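Okay, so here's just one chain, in structure tokens, the form predicted alone.
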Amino acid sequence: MKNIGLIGCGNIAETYFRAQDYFNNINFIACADKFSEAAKKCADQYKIKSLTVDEILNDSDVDVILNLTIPQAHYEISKLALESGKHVYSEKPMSIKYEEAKELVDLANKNNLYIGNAPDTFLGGGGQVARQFVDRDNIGQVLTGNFIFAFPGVQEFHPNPDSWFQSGGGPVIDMGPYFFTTLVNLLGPAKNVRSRGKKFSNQRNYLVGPKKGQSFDVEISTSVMFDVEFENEAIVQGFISFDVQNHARNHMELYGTKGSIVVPDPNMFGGPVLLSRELGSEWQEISVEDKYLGKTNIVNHSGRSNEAPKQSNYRGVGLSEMIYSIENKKQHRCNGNLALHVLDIIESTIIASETKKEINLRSTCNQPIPLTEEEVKLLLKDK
């Protein structure tokens, strides 16, 4: 078991809190902010130490960073800590540049360190039963396919909205990370991208919050529709946007020379994983409720219209998988030449739409391995 260390006590550090109840050799010992206040708070209710960003690297008892900073701050975290002689495993993107992400997996390679990255929302039920279809040649050759992930925006529920809408932030750095994760880990990696954005207004109202009323300003495009060539010959289609109020696509869809599938919403890890063969034929639904990491666990609807109340969420397994690889000197699953070559399509999007041009991938990566119901068990409490 690895001793853990947070950085960045926001909203997702609860969820990540709650992964010590599902996995075996996850340990939170101390957690920092850059405001003194939310780290004290973290460590009054989790029982762990509070400490400033400086004591957190240099703790001699803390082996791994978990960095759940905001995505600008992802960079200069990793780094620091990779110079401190810790491993990390941070929260998507592993930066809002590729050329800092590749200096950071340069930088962990020299420095003998694991660097790990989310989403690891892929290795659920959802995304492996799918990945079984795939490989299994259910469906065949995969040609062609679609996908959207749409809503009206953070400030609906976030006080700070700011940063989603400045450069650096944007639909498809926050959730494009979901969605292609999930496609390189049913297809392997991408070749090229083409894309158009559009920013339909310059500032948008705070909804809740003490700004609540005031506006802020919006820097970037904040609907994205492009489509992804991948490495064997398929295309797939894509719309990320913060500009939809209403939506009944929570999914995937792949079409093969055999058949289609509906791969569950990426951003989730539960299912069901829909099967269709013969054309106009019934589509088949498969359950993931007995996977380890398929069944539900949580009741918590968003009010978003295209979210199911009832979900999956392991977030955490990537980490618990990390720790594991460390000590039994493997490759981990969410590592960071996948995490490299997602951010290179996300940001290959973004300068796609902006400059109208195909833009070919500068990464590659290994498809990742499946991981079997019997790795799972290893890593969970109580099995």
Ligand SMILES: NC(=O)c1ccc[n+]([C@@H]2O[C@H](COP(=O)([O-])OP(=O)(O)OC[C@H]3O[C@@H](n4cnc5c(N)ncnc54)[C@H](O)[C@@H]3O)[C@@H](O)[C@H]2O)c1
The other form holds:
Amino acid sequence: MKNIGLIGCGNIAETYFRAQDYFNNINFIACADKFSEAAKKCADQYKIKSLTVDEILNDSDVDVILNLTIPQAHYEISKLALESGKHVYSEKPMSIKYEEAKELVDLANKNNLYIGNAPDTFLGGGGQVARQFVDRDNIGQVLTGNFIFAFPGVQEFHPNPDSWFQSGGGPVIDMGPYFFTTLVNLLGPAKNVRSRGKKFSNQRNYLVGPKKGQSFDVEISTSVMFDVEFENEAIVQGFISFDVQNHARNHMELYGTKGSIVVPDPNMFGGPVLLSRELGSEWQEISVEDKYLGKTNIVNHSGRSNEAPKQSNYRGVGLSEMIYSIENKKQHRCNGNLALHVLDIIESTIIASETKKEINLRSTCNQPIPLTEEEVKLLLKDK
Ligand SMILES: NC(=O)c1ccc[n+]([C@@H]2O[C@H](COP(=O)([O-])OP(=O)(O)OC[C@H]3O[C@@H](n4cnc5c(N)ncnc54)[C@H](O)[C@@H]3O)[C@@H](O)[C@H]2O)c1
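With the form predicted alone done, generate the form predicted together with this ligand in the same format.
Below is the whole assembly, all chains and molecules, this chain first.
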């Protein structure tokens, strides 16, 4: 069990507090935000201490800082945490700049501290069962594939969508971590990217909250198309967009020499995984409802922006597994090298779209080790 100090009491904080009910080693004791009102509200609701950022970093009872600030603040807050001698687990992406994230990984190593990063969704039943099909040669060698995340944009549900549309924001920074982490889990590290991005308008309107009806500036490409080549020679095409009203494509499909799979939503933990080994054959549907982290745990829409009506959401397992790893002196799955490589892919797609050139990645990482049901059980409160 470790004591957690949370910095960034916004939208996603509630989902992490829920993780305390699922996992046996997460204990929130304090929270902070640059707006003290946000921290006070959160502290009152969850009966923990409300502190300033400085106070939480210097609180000797806090073992791990959970960084739930906006992407543009991740580097600053994670760096302060590591300099204060705290382990840190951050929401995605690790930073908005590769060089900054690399500095964080180096700093954590130097200070003998753990640095962990979301997304942890690939540890869910959907991601792990898909991984088994790839590893056990059910579809042969994966040669190609594609994925899509496309919707009208964060302004649809978020009262403060501005940061998603400013430099350091954008659809690839926001959603790329889920898709690229899932691909690295399934295929291993990538080696180069090509990309094309476009900004279709300079302004958007707030659609919810107190600023509804007013407009804000758009600084970044809101639609990006790319292809990624992996070290194992697979090539995968992707499309991430805040410009699509609706679509009917699968989240991700991978095509191997012996068959194809449909990988479930990389933004969530559930399934099913679809498998087909023959042209024109029925798709076999493999449920993951019997997996600890695949079972549907949300049946009515909770109002949480990141959840569909029926979902499996076990966000926080990456934090829990990091705490377990700290206590057992092991390498954690959602580690700094994986997150750094994913950020390298993200930043390289942005550079590739600007320069119109193929970009070789600077980094590599180990493919995460599959997470077994026995290992998940060690983290759960109710088995
Ligand atoms: N909202 C979602 O559905 C969702 C889902 C998964 C992951 N995430 C990720 O979680 C992170 C937070 O997202 P959110 O939707 O909760 O954002 P948010 O804007 O609702 O909340 C962020 C909070 O961080 C605070 N903050 C910003 N900079 C700070 C600083 N320098 N010091 C202290 N506090 C600071 C803000 O005041 C705000 O309260 C992002 O990285 C996002 O990508 C969000």
